[in-house]
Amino acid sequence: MKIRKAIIPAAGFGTRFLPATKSLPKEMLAVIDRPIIQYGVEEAVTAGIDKIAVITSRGKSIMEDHFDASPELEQFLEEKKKADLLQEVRRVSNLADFCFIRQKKALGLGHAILMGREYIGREPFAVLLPDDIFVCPSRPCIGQLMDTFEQYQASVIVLGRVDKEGTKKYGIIKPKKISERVFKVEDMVEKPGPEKAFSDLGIIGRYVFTPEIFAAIEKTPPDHRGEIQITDAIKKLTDEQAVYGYLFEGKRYDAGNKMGQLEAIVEIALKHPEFGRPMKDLLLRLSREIS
């Protein structure tokens, strides 16, 4: 079955970026010339997804406005003969068919995904965490997972190699190697630390699920913080059906923390057709001044 729909959970407080996120959603912080969430949306659309549910919370209606039409702005740009900006504004509002679902209380990623159950129905779907920006030269990251789903007809999670510190930040799988990039998930644990980690394969922000994940989430008890962890729900799903991990090809930026966002801005700017040369000149000048 073709994957047509995606869920983007975007209901968190963004505390790591305070005070910037006191009134502005973290997902709307800019990386170059677009908000973080738009990178995930464009990734999904490029992979062939045309229906997207964004899970939001109070104070985040600005995300709806961003992906909506803006007649006043379009008229202004048209009058000022700014054709390139007008085209871009219209492109953003026509990227996909959006549905915005409000999560009234922060109960974890698993619960946020469960909020999209009625929207998804009984079909497989993608999940993209907006904190992660993936730059993949040949096929979007979520598209790589979709291709793997087509091959195995089972849920697929994206994997990345992590260091010892990374085992404290991400869910880690116990893998059974199928091919160079495909692993069957035999077990997993959330943020185990290096002593208890099964491997160096971390789960890093992209998923393709069969609809059975919703029942698994419902059966998953909250953790000590009262949150339903998607890692725990996936572990329950493995008791009933196969789940695979895919070691993606490309580069990932963790734009959910300050240094990760700075890295994304610099490296993406270096590849940008407008800012690449000036950014390189700036970095060369700064390196001379530092040395």
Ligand code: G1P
Second form
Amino acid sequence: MKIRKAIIPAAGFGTRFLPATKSLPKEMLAVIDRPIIQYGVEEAVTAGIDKIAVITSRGKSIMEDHFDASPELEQFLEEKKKADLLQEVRRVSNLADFCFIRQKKALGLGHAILMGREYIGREPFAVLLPDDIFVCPSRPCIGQLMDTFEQYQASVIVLGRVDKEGTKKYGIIKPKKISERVFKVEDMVEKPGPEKAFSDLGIIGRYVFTPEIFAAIEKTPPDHRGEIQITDAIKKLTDEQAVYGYLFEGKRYDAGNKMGQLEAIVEIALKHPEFGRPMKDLLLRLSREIS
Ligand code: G1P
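Could I see the form predicted together with 1-O-phosphono-alpha-D-glucopyranose (G1P) next, after the form predicted on its own?
Now the complete complex, all chains and molecules, led by this one.
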């Protein structure tokens, strides 16, 4: 079955960016000229997805406005003959069909995904965590997972190699190697730390699930913080059906923390048609000044 729908969980408080995120959703912080969440949306759309449910929460409705039409702004740009900007503004509001679902309480990523159950129905679907920005020249990261889903007809999670610190930040899998980039998930644990990590293969923010994940989430008890972790639910799913991991091709930025976001801004700017040259000049000048 073809994957048409995606869930983007975006209901968190964004505590790592306080005070910037006191009233502005973390997903709306800009990386160059677009909010973080737009990178995830464009990735899904480029991969062929056209229906997106964003899981949101109180105080975050400007995310809805961002992907909606903006008649006053469009009229203003038209009058000022700013055709390029007008085209871009319209492109954003036509990216996909959106649905916004409120999560009333911060009960974890697993719970946030469960909020999309009615929207998804009985079909496989993608999940994109907006904190992670992927730059994959040949095929969007979620598209690489969708291709793997096509091949195995099973849930697929994206994998990246992590260092010791990474074992404290990401879910880690116990892999059984199938091919160069595909691993069968034998076991997994959420943020185990270096001593308890099964491997250096971390889960980094993209998933394709069969609809059976919803029943698995429902059966998953909350952790010690009262949150239902998607990692625990995936582990439950592996009791019933195979789950695969895919070592993606490309580069990924963790825009969910301050340093990761700075890195994303600098590196994406370096590849940007307008800012590539000036950013390179800036970095060369700064490197002379600080060396
Ligand atoms: C979540 C998941 C974790 C995954 C990570 C990827 O954690 O629970 O398994 O490795 O996203 O970014 P969070 O970053 O929401 O704490």
